[in-house]
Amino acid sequence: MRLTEHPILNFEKIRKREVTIYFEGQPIKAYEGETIAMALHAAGIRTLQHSINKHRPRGLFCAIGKCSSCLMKVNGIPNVRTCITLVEDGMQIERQEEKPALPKTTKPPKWKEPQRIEADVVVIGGGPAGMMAAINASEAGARVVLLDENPMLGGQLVKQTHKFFGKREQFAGVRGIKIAEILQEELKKRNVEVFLETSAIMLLQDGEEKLVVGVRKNKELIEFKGKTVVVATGAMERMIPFEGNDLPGVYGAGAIQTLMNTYGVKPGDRVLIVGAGNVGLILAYQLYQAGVKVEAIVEAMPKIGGYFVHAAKVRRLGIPILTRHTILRAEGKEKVERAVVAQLDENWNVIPGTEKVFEVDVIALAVGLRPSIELLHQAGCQIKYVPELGGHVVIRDSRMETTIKGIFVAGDSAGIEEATTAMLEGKIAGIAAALSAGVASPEWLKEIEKAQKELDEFRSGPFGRKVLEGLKKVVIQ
């Protein structure tokens, strides 16, 4: 079901030309600019594939191309990430029921030399950190190229309808969706070359330069060479173990935000949210904006993890927040039909007899993120497990340079925080990358110091303590 009314977003204005795609022979209405998975969801199709061994139904989970839940056969080609692949008129889409194979009639593409793009700074990732890195590196005098595997820039910003906190310079009082627009305009002003639908699959040292190998639209190989690289690849949703967690209708919180706030598709009618951090609390309010009923939020911890202002807003809506509760199982035949939760004791054991059943068709997991460090790992950057920062992260200095000279990191790929800190880290990394490339003047060191001071101020509150403890383990002098 598509959303037609929203207090903030106007989807009728956003939607482009109507096209027709075919799901297993049946015509499906879609719109140019939306992804295959979104169009199928709008048509009520939740099961995108079946598991190979037990043929269990599988549905959308992350919606950012970082898991395998949305892989389908498109125009005969298997294993297409339908959550980040745009629809095209006449497209043929099928579920993958068995171990997929390339069609015998398909000929491999003819070999040709890849396109080669050279820059002072190559930025991987077009979210808040990546865009700010590109903007500031360009402002400092660098030739910058930016690539992102998604069909649009903005990362998490394009999903956020709430207004940000902080200072005016940090976009306080501005909605995330508007911040994304502002940053895109800044990129255009500086003539930063942007490659969308381009996945970075390799990061290597090539003599004195860095080589990033990208694949555009699953077809075209491109080599990006830079004196320095900023990796701002974000993070991916965490999964938690419970019975039925693979049923269609169990989503990461970000996938639901993508459905609702980016493409105007209603995720379901009744939702249970697992996790009462900021993401879970904000998601509850966003679901309310989209006309979706939130039955409850369950949180295993004894207290709410998010900001009081978000929790108060949710409670005013009459949505119960059950602390010391966890999800036991999701029930349903082909998709989620209900969820069973129970109370936990002080030793994290389920208290018998406290089970509660919620009749829901969506279970939203807002249980945290883990940094996407695959390219950094591949390049040989030193890695360390730091739970305070969300998992495995790279060792780096105060200017966001990793243990490999010329490779910088920023945003959630450096440690899980907020969009505000991601943008500040992006600014630091972008300027530092331009300095390392030898194209920025020393005066830009003052801008790095200014951003570092703003970061310290933003992290000085009670919610920043855990992050600061984690940074002590990875930031080297």
The other form holds:
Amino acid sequence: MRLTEHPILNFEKIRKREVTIYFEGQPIKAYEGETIAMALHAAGIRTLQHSINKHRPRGLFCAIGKCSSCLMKVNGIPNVRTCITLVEDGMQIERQEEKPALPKTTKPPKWKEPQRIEADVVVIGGGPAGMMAAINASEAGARVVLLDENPMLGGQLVKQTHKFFGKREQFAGVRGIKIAEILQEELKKRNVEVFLETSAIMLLQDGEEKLVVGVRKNKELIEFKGKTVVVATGAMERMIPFEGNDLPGVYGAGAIQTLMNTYGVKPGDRVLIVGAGNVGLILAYQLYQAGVKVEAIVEAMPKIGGYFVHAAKVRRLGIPILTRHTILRAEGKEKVERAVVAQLDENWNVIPGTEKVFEVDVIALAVGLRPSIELLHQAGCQIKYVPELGGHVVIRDSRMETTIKGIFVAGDSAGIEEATTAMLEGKIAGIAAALSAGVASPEWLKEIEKAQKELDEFRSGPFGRKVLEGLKKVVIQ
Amino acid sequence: MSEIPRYLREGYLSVEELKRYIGLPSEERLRQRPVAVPECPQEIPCTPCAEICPTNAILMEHPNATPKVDYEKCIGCSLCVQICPGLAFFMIHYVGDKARVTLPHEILPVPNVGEEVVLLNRVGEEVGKGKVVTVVPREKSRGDTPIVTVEVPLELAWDVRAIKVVRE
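Now the other one: the form predicted together with its partner chain, given that the block above is the form predicted alone.
Every component of the complex follows; first up is the chain already shown.
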């Protein structure tokens, strides 16, 4: 179930050396550079674990290390996030049953002084916001280090095969995957030190400075000490309640993009998409490009929430969009076999007798995101619930500084928007962090103002209204 | 609450809505040379079409405005069709009893010049067959999007908005 031909992507070029991993003793072909969960999926293995109490099958959901549905036993070690752990030749992978225990035969690693990395600005997250923060902080004169828990830079850009909107100087007309490459080049040029497969597990105040504790490849402890920190940890896919929503084959929309656009793995044969926002619409188009049948997009709202042009693009390929419809349940024994949807009345109640059954093996949830703020929360930044921005977000000023001096935020972790605004926020946060670290000259304030103006302009249309309402509640002067 | 436009409930523009929101070029203009028509009725923050147009035929008062094409100024160069991130620009040209429709095509396979292809309308229904007259491949497209010009019966000029390449 690997994709070969694709109108936008060239997987032959992406795939590296072939290796063999073992799933419950059975050899499976995989490619270096891909994650365990992707290789298993390509081999048709969708059930990654069983729930502890009721023994229900569970599969991949977010595919970017943000949920726990892909935890498996790898070389005897339980609870490994297989969606962000790369395959290695000879790896032994097992499903977790019951409560997994640490192996008794292996000894824990001996304590040793962790490696300590010092910088002016530590950036957590290598997506559009984090990369822009790092590039601009470095440009402004700061020593910058960037860490990300994923095996590659780019955040969600690496699966965005569509062209971006906005102005051309903001990369409009350029595909997200290409933007990821461009930003990566810029980072390289500026000698920003990058730590991949490194999870930030703690963010602490250390006197005037900040301490970020990272774990590299699940085993090595690294301490990052910075005068300032930019948190650009992105967001997490939302789940909605319906019967059978835990069956393997119910994925977050982003997981499907990761499967097919980053790793060239076909997510399934027939898909139902829930949500007609930009993510759902773009996903439908990308599935069609990958040769996967999209049965329908259902949307509970009375209208299409994403850009109309994205909707028009999928409609003319014959994909129906059913507004005022919702998913009732996913059916199937070990994995999704069909989806039942129904029409809603004006009070959001299901209209009896309107049920439709779609024979699908994949249900994609594109029902929104919520900001990842765990590290900011832990550090003690002031938090507020702002539905317009996707949930709990941190209070901040117009330069992206939180209520803790020296801790900045950018991108989706500051509030759910999209990649263009994430890049602009990243630029502001990066420069502001360099200024706050005392290494940038005051002329850089002009660049901040310029980016702020561009943000205002981008948000000035009808699509920016909700975000602006939300920002009123969290941005302090 | 304001009325939801039909196109936002359905996901596609009807020809009636196209006339109302976009405004169509005159029959005379359509016969002269290809003309760009933006099927982009909604205010979104996006400007590449106006930025790339070599004759400033695309007017946009602010970055969130909908693009308006000055059909007289348009030279039919197709750059807007190539760059548009929303794949919402098309070109129409009336030639004899046929119409030539230029559209973005980011699907495999990309057809060859002279090939017969299935014509799809705005809801993906097959409405006939047409012949491909020009292809700008991805490598030569300014927006990394292949564009295809297909010859269709004149009466389908305002219906055909996608093609399907069917090969044995």
